[in-house]
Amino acid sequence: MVEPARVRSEIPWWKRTTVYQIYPRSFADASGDGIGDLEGIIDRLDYVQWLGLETIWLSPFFASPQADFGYDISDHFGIAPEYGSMEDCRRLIDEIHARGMKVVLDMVLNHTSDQHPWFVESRSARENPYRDFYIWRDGRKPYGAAPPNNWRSMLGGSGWHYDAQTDQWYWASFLPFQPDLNYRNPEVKRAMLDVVRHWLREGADGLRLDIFNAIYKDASFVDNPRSLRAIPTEDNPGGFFQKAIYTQNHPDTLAFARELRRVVDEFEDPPRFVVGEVFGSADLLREYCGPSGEGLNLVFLFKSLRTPFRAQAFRDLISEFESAFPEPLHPTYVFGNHDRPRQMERLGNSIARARLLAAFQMSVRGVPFVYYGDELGLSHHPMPRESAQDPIAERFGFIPKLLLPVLRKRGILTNRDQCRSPMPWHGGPHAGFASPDAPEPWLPLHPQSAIMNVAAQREDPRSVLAAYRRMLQQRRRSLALSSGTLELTDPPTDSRRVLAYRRVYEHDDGAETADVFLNFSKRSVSIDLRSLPRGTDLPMYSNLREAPVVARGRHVLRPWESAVVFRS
């Protein structure tokens, strides 16, 4: 494997990077108050660098009443005091860059907190200059006692909320205390694009765009059509018996994606990128990127969250993503985040499957996003809904407990506390998340923290952490894995349990090729490598072995093992 810098420089860094999502409140507490903070993240940056991940995405740490733990912003230019100061933020960005890594900040452009000064002014009087910064409407007749139309929020129920002081309703796509901004007001758009420019000037290398598909709502305010679908999915984000055609994925939002990209492209040294949290079919999501990549650089492709863990299902997933996002577009592979069940939930809490998933995610064409703790195989943490801090838990309180596992299987959480437990660093007090004399962490530690932690896995070559590090090292050393084309191939075996594909990167000195084989079964499978060009005496790297082996003729893949054969 070779890594000539002159070849790598031809490929945008954001296409070949690997991303690690940190939920600041749960990662590391340096101040000793039981809440994770920016200084705690700085203290743990060497771990992320050692692991081999190249870009850090930070969930919001901006000034906020923390009703939705940072996704309800009251000052886009300030830092929440429980997380630190602006000086801490700048130091964090500098420390990330000093380690040769990049930083992505979470931009909440769709809405603000109801305690943001703009909204405080907006709701004070109909004649206030900030009134049109948000979406206000009269109620339906008679007497305005009903919401303006039938639009539902992303969580079900009406997204309209009555304000008695001015006798009108305001719109919120998500929670009632997160009123949507009115992007049809040019002043709003200008102000929010200035927020984007501010954080790019502060050193952000990329931006993650929260519920970007809800930015624009239809100006006619006509009712959404009815639907028979009760539960929203990634392909059909409406749900709740309604098609969200006037509240999500509006044509004006697609146009705004291109306008936002032009703003981001103002910053060229180094190039920056944006990734959108959007929902819809793969063909619709491609429109956010534009036919030639002139829109958002990347979009999250959440279909991977509910793809059955079988070789054929993953083959179909690759085929769909490759068809929808051919070069110059680029897919993403996501298996967990702060809103979704831990990936171990869908893997049946199997460490062997987790190691295989790491091998897949780091070898397929696309940008991998890893949620903190998933590299440890951290499992879902059941927490009582009655004691939940997550504001959506109360909203979903009507759902019978028997249905909760069904919803989790579909990637829907009704209590997101369960995937946000503090990061376990070692088996001591507070699992190393905070000092021993600190108060109890803001959320309970995972019950397996004593054994499922960084210190316990760091020296164990069989651990999930070791598998992630091995695969990240392979990806970093290989132009084929980080930057090559992808071709699905027939596995050199008659088994349907093996997924096979070929990555190829062509450069001035020839080409580098990586043949990838993944055994999606609990049985050993023999693969015949003699059909490969120069199919003997080639180095083979496994997700289960520390050192490479030599591929000769037939090779036996152990249960849930992956193998990569490199040729140059």
Contents of the next structure:
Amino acid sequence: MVEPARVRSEIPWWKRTTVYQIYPRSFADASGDGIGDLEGIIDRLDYVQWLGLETIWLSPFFASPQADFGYDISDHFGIAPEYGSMEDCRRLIDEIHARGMKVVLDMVLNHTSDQHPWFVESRSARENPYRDFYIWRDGRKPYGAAPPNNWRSMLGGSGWHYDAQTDQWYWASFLPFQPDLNYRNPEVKRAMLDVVRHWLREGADGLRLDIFNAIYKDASFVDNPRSLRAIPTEDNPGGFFQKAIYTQNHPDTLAFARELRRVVDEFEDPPRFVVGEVFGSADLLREYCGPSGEGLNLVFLFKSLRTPFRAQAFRDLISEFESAFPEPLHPTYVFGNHDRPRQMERLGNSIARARLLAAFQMSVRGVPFVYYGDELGLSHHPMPRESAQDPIAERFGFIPKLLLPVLRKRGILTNRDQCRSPMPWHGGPHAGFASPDAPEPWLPLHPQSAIMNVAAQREDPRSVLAAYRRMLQQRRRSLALSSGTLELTDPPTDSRRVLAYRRVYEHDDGAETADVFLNFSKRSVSIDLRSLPRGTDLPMYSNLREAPVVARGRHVLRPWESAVVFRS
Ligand code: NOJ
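Here we have the form predicted on its own; I need the corresponding form predicted together with 1-deoxynojirimycin (NOJ).
Below: every chain and molecule of the assembly, starting with the one above.
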């Protein structure tokens, strides 16, 4: 458990780190207007530090008409006034750094808002110098009244939008007010790489890349082939009855990943990283990182978002990620974000399971991403789609209500307000999200806020929050957990509900080993530690508060308990 500083520094920090995602609109409102802001985040940094997550990823807070709450940027260098000023942003970055933590900013490179001055110019006339900043095509001949080809947006429906002023169609991978930039125009690429350099210069330690898989579209504009699949999945990002081979994961996007990495690597002190939001099979996603890690440093592996909470399913998941992302590549483990159902949904709203998930996420090899509120075990928040703020809710209004829980199970939300409720800080007015005299928050408080909040859980050693903190402490203290290799092992028990793996960190002075056992069942299971050298007398750590139970050389894992046995 001793950390030789010399060895530790050889492993890039971004492989060892743990990430907390903050959705600024929903985290903390210091100005008292019902909308979260940068000042509010500054006020709560001590909490994140106390919790033990080391890096903060902030969803976008740049100037934007907020039609998609910041994922529609109208000025890449400005801050949306409802979130604060450039001065607040600099202070936030400094305050994060002052606590020894890192910051990841969200880069929406694929598209801009339709209010961005480039697009306003672009759509004004065919001859405008900015016309080619976006993707414009004539309608399909001979009539011109149909979209240029069959390409569908990521949300279904044609991604082409007709603009009467110039009698052409523009392409948008996501919503119509988010026109895609044309990266085949060198000026666009240069301008967007300048945006990247700008924020790295401002102190970003990492960048999260929004729908990076959509950056390049095929220059031939030929139709995507048909498919029988209606619902997009991680393996088939197309869906909607077509294979998105000309609109997503294009070879030119894979090449751009390397180009972008070279730009990021211009900033060496400290080293920076990029994590891509990309969709596809683990093998395809690996290509974004390149065989020796020369592309994106990390990619989100979203399969975890629909993996059933069972020992065998998690074993298969590890096995798939380990074989697709061997050293020097590195997997990620994501169980929620601002687009997906809350992780508690898949855990059957069980606090005991949530504490086990914390143990898994903090002990497996890969960067853990924790979405704000998930560390409290906040559950899914059903909200009527009729009053939804999320622009995609309108698009999916036709889906029968009965089907919504099925989609949620598959990791798909048709109304993302449901995972964006204000962070519950305490049981008082507005749950502490804003001062008592502030207006109602932009989204209704979570119905559990009065009991499931930070203040209550900080006091309770059996809470989900306490388990996260405990597991994060274990991880930080152990080189094996933060930086070691991973090998799946046979659990020393007859129960098939125990998942076991070994993390090993070798250094010049020997090796540190952590054996991890996770009981995915509601029954106690006894494990025989005599197979481990000096097994029974080694320090052992549980995800639960109570001391581990050892009886006659056998260790008893209580329901949903984890145990980590350290050796060095
Ligand atoms: C993915 C983001 O995570 C989502 O919130 C956003 O709406 C789309 N990209 C469009 O930028």
